[in-house]
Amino acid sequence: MLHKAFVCILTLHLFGWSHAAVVYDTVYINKGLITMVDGSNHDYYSFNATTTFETTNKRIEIGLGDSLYLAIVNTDAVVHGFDVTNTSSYSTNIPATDTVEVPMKFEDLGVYIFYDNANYPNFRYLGLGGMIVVDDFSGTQFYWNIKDHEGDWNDSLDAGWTVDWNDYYPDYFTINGYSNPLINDDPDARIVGSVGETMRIYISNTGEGIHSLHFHGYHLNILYSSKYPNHVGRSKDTFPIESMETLILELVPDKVGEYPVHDHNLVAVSGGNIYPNGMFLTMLIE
């Protein structure tokens, strides 16, 4: 079993020096409870870096052209699945308490979602959706894995009941497993920087709902869109993102200030019907 990530540097191009890596990493499928902003607890699953359950899914970062050998360890008592969006199929099952190793190759800039495709979309909805970020950018970076939940459904699905997804009305909304105000305490999520600094935000929607992320104060450029590649190069302040879609946005602030970012679908800035305890945070530019 692989327990630590390590990188082997390979020489690739005929002209000059270019580095590609063979990256070995491990994720653990863990089951636990997520505590929502109103104090309620609900069944939840997550891809974690260790056997310790955390509500924030592990993030994997590699460079363009890198190969990834990922070990997926199923700590649960039931079969789970594994697949990656926008790639050749890596679909596989992981028996209970077993480990599967999956080799992957990424040539292009992008954000890819690795997720549990068993009994789809139930386990992915219950939390099992993480990010693979492929980029050689060395500047300031932020990461948003956004999700939505109808709390009672988490417990029902985990108990094996069926639901009608046409009746789905989420009441909790998170970024990296947190709702406002805790999102602002997450240094991976809260945008903090300086005027003129180039920053990138890597976003995945691993929930069921469609969201529309609105940035006050600044326009951002779309560097990557998994669903609408023709949108690359556009400069906007609002970015719709559908379920299982990913984006890379670039921000270069032109003025100081603290500005909010929130979902234009206003129910998503609440949590358990409490405002503003949902998908809401602020940017701090000095």
Contents of the next structure:
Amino acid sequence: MLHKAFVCILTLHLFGWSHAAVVYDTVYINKGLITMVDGSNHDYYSFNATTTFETTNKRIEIGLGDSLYLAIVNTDAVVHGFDVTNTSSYSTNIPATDTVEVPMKFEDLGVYIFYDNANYPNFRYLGLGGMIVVDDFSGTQFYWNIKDHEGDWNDSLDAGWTVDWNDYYPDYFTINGYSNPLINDDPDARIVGSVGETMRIYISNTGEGIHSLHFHGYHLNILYSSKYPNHVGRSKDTFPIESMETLILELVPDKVGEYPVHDHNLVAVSGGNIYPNGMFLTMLIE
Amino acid sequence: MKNWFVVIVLFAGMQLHAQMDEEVLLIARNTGEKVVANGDTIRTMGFAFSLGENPDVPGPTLEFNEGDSVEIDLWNVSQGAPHTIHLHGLDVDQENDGVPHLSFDVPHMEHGYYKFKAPHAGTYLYHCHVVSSIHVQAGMYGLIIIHPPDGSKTTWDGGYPYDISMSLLMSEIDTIWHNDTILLHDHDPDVEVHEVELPVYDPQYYLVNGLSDGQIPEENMALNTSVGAVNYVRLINLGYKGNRVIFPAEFDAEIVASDGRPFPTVENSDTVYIYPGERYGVLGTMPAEGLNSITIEYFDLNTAELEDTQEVPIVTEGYVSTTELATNYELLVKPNPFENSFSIEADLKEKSEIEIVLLDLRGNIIDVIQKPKKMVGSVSIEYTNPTLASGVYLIQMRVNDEVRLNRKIIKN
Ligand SMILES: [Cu+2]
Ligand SMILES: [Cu+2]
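Switch over from the form predicted on its own to the form predicted in complex with its partner chain, please.
What follows is the entire complex, opening with the chain shown before.
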């Protein structure tokens, strides 16, 4: 038995793939409203798993070396675009009410942002940005797609008005489309774990601004940085993340407790003049 | 009865404090006053060691050795909202983390005790975490520096030895946020979310260690170093903007640590980007005497627009050890400090064209002491200037048009 298993692994190794699979998936470009933490609603778009609009973009998880055939269904009445960060161009257009399938392949550990590149950055700013997570890790995983919003601008941009990005001053800050305290109800976002457990946090910034995420209680290791590969291996408590940048962090808690994680641009821990209602959640380690 | 109670509490307190290596009293106040660069005095909140002290922005720097048992006694004497101390980056347990509702907060006229063991040598922060957007901007923050267990001038145990260290803590002030209506906000400690007025953040003052613009030379803030000395510059951002810190190329800056941990590999870069809550440790050496500066840019996190630039002088004077003094030119200035006049004794081993000028710390020429002239041997020059304002100046000797020596001199 042992001998057989060894041969099997060796064969797979010789062929250069171990878990490579072919993954078929579909995302729908939907239009809807995002409800901010103060109850205000603003125009929003999202890549969802069905034709039903949800604030949180669908996440695609694949293994190293996997092939991904992603069908993008445009349910909107206007043309939308598609592209993936840090890849050789998968850029394409999806005409109104049409579907386009994009074949992709991802060899390396990473988080890639798939986004709408039409009328850039407007549609991406309006919500069309999700993450493709490429990892073979089998432990506990958490996912933060962080974003800033200037609520009124969503409505203006959707109405076809132009804005001056040099005047951008966001007033809402979300993780997976939600702010504190609602974000703590998202089991994909809120870190719950135990002492000594190895956990990975996959982070993408699909907003316009730079955010500086500070962890209370623990230092974490940078496993992957899309823009700064030389940062890999650093142990830190504060992690800046630029617009359209992605990170993978590893957390191994050494003690129990409930601790916050928040943007240390302290304007961004508020929303609609309520504190602490922005980019803020807590970790619970038991 | 009451007296007995006080005695028992004091006694219990003494027992608790008995095993501490370091005890610090920090008083939280909301009556701070700060003079900003245009001369205006604004209201601040902050921390001070004693009741008689104005709580400055930033608050006092706390220094410990790795492994120390530390207790910070936070006494809130502020009439307003409760305050806390968050020990930023120290990874303390939940009880001592200073976040309201997850840890304790400290109401007016009460004490709170924060206990922790000083972790890895490095650069950390403390700040209030009650409505932190407001209380941090108000000034409730300061630096924590942790030295190696032996207290030596080493970046960390087994790390790089250095001769000179300096901390540059960057932040900003928007005076609108310092109005009473913001600082004295209503606060119900029983609820977890608070409706507060947060004006658009648009600072007028971009600070380094609490100072900006003309205040930097006025307060003689500078990296005062010598040729060959190893400098360890700690960079800290506790503002709501991004910083780009640019060292002179000849400083040969090496980024060796961040957030209280050594880097796995040193990063050679003259430019260091630093974002809110981050800290970096940078090593560098000046190869020649002279006047240089560290440039600090402040840019907006939403638009990436450059908002402001501050300059911190690097004054390189003399040599780190006399054995390295392999120069043909010597310069002696006395008395220093001086009242109205001083004398310069120069020893010139080669015949050269010598020029001596008087500079301020920003490198502006204030006066020419000796016009360019061919000289050799022992030279003595008297200089008198009764109208010169009090402060720190540099005497710069140029040999054949090249800057060769700087001597710092203080006018009383
Ligand atoms: Cu406070
Ligand atoms: Cu902090």
